[in-house]
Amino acid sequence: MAWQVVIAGGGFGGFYAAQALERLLPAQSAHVTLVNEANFLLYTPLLPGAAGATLDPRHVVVPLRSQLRCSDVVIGKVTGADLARCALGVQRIDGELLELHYDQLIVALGSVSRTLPIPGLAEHATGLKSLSDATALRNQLLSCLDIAESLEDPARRTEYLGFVFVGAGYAGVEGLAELQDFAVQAIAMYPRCRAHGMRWVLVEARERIMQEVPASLSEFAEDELRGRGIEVRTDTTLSAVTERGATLSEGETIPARMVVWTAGVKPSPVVSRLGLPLDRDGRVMVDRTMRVQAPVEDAPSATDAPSATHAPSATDAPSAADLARVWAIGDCAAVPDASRPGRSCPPTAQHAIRQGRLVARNVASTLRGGQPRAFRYRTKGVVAELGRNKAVAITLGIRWRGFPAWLIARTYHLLLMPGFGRRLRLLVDWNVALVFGRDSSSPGRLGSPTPLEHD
């Protein structure tokens, strides 16, 4: 009877795990099933390009079935798990509830935007985490320009020409840079808006932007943004958001109809419903081989600090044998970082890809009676595009900035995109944007049909 391997999540980790398992396990000996909410892999590093109209939104995704020829793909939401029965609960897109039984389970459910209890944030801000977010931001920006152009009141026009980004990591800086670049080109078709001028503000709680790169590259990126007229507010937080503006910790209220929240991520909420041991950040606790491990229970003491883990209660705690069948990778897992003892791997695509490939080898080895290998990986480099053919990058310890870094970033994404056809689409989009400029039309709500109306 064939082994049943189930992968929960079709992001970078889950996709590359399935792809590797197809090569490692013959179809007659193992049956691989991947569960994902959409029928595509979203190439998240290119979301700013989709929002900023250098890329067609459809070209930053990879259809799962086109790359996974031997795996079953189930489109639906993971609802929970019965670890004792080795069953994963799934709600298919038609609403039907399924149970997928497994011999080995790989949890790769990724992350969602992390929010804070800030008044008005959920009601009036937008994230940049999904394809819908990217197209919504592009539509919203163009709508703001359209409305502002038709207004006679300068004060009201100011609101529609104010744009605030909160969070200055990769997503925030790249998203702001791409959208501002897009707006500068589009505003040429809006005479009143062009005469009035736009206001772009980047808000960061820490002392500098892009903490992931060395200070010298962070300073270059900040100088580049400031040179375009973008306000960079460090050591500043968001206090409140309304329909008409954003209030900062300094007390200033910035008139803005578009507020974008990119201040970090957290594990997908469904992870907490799987019955697995979690750390204080809600990530699945795993050992260095990425196999789920039970939390270490210390003897209770009146002077003990609160526990850093959240494990199931004693009545429903999974056994060691139950956990031995489960692995976790990517943003939803606390995978120990061999290059930084005592810390977990950062939530990056390059880590998730390599974790997916190694966990596939570990699963195949375990099924054949072998021993799993520990995950060891040191970040090879980082790239961050700043729009206007500028970027910052680090490759093999060498720091790049400006146009050379931009070429490195584009080449990196081109090589990492799965499938020759998808790479060709990227090349065409990028070159069309370079020659003819960005497409300033609104793509609408992708996937939402217009309802038929009666006469």
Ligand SMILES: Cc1cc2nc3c(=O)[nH]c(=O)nc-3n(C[C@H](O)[C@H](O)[C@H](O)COP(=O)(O)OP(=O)(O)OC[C@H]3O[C@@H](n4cnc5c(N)ncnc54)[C@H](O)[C@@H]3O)c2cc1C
Given for the second form:
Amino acid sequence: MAWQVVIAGGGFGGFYAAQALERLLPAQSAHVTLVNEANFLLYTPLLPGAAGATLDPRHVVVPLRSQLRCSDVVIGKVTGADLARCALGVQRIDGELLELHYDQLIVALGSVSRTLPIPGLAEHATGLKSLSDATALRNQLLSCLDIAESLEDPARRTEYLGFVFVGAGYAGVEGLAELQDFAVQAIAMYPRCRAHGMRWVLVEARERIMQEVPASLSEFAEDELRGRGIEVRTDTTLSAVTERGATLSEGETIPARMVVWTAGVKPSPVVSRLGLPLDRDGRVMVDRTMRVQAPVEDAPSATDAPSATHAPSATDAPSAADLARVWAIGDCAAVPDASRPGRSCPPTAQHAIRQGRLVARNVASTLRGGQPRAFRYRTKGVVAELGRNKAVAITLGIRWRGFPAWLIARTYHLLLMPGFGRRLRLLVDWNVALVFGRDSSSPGRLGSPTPLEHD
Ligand SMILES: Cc1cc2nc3c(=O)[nH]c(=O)nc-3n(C[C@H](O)[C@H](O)[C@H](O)COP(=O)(O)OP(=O)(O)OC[C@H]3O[C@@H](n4cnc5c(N)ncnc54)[C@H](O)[C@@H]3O)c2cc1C
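Take the protein just shown as the form predicted alone and give its structure as the form predicted in complex with the named molecule.
Every chain and every other molecule in the complex is listed next, the one we just looked at coming first.
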């Protein structure tokens, strides 16, 4: 009988694990099933480009079936797991409940936006984590311009021309830079708005933006944003959000109809329903080989500071044998970082991809009676686009800024995007936007058909 390998989550970690398993295990000896909510891998580093209208939203995804040759792709939601029976609970896209039985399970369920109990945040702010978020932000921006243009009262117009981003990691900085660039281009078609002017504000709780890059590059990025008239508020937090504005810790309320929250991630909520041991941040505790680890007293924290762990109670705790069949990777796992002892790997695609490939090798070698290998990876570089053909980047220790960094960033994404056809789509979109500008149509109702009316 063929071994059953089930992968929960088809993002960077899960997709690359499935691709590697197809190479490592002959189809007659193993059956790989990948479960994902959508039928595509979302290439998140290009989400700001989709929000800022340089890329068609459909071109920042990779259809899973087009790249996986012999894995079984199940579109549905993972709902839970029975570890003792080696069964993963799934609600398929048609609503049917399934149980997928496994010999080996890889958990790669990724993360969602991490929110804080800030009044009005959940009701009035938007994240930048999914394709719907990116499309919604693009539409929201254009709606704000359309509404502002139609208003006679300048005071009311101000709030539709105010845009606040909270959280200045690469997602926040890239998202703001792309959307602001888009708005600067689009506003040429809105004479009243152009005369009134826009206000863009980036709020960051820490002392500098983009903690992922060295201070010299973050200073370059900050100067670049300020040079475009963007207000950068460091050492500042968000206190409240309403439909009409964002209040900052300094007490100022910025009139704004669009508030974007990009202040960190937490594991997908379903991870807590799998019965696996979790660290304080809710990530699955794994050892260096990415195999799920039974919790031990004083286990190393998954975060930078020591933290407590919580695991299922003794009565419902899974046995060591149950856990030995389960692996976890990517944003939802606390994989020990060999390059930073005592800390776990940061939530990045470059880590998830490499963890996906190695976990596939480890699963294959475990099934054949071999030993799994430890995950070792040192971040090789970072790229962050700033719009206007500028970026900051580090590659193999060399720091780049401005146009050369932008070229490196685009080449990097082009090479990393799976599939020749998908790369070509990116190239075409980028070049069309360079020559003809960004597309300022607002495809708000795409995917929602007009209801048919009764005669
Ligand atoms: C805007 C933005 C820009 C970024 N830029 C970069 C960058 O430039 N470089 C970089 O290295 N990293 C970047 N990242 C981080 C990177 O996207 C993540 O670290 C990476 O996606 C993690 O991979 P993963 O496989 O753990 O999770 P994901 O890629 O998020 O995949 C998880 C998958 O699980 C699925 N899923 C979740 N819950 C369920 C469920 N209940 N049932 C079924 N399926 C489920 C999801 O739909 C998703 O497909 C960026 C992130 C964002 C949001």
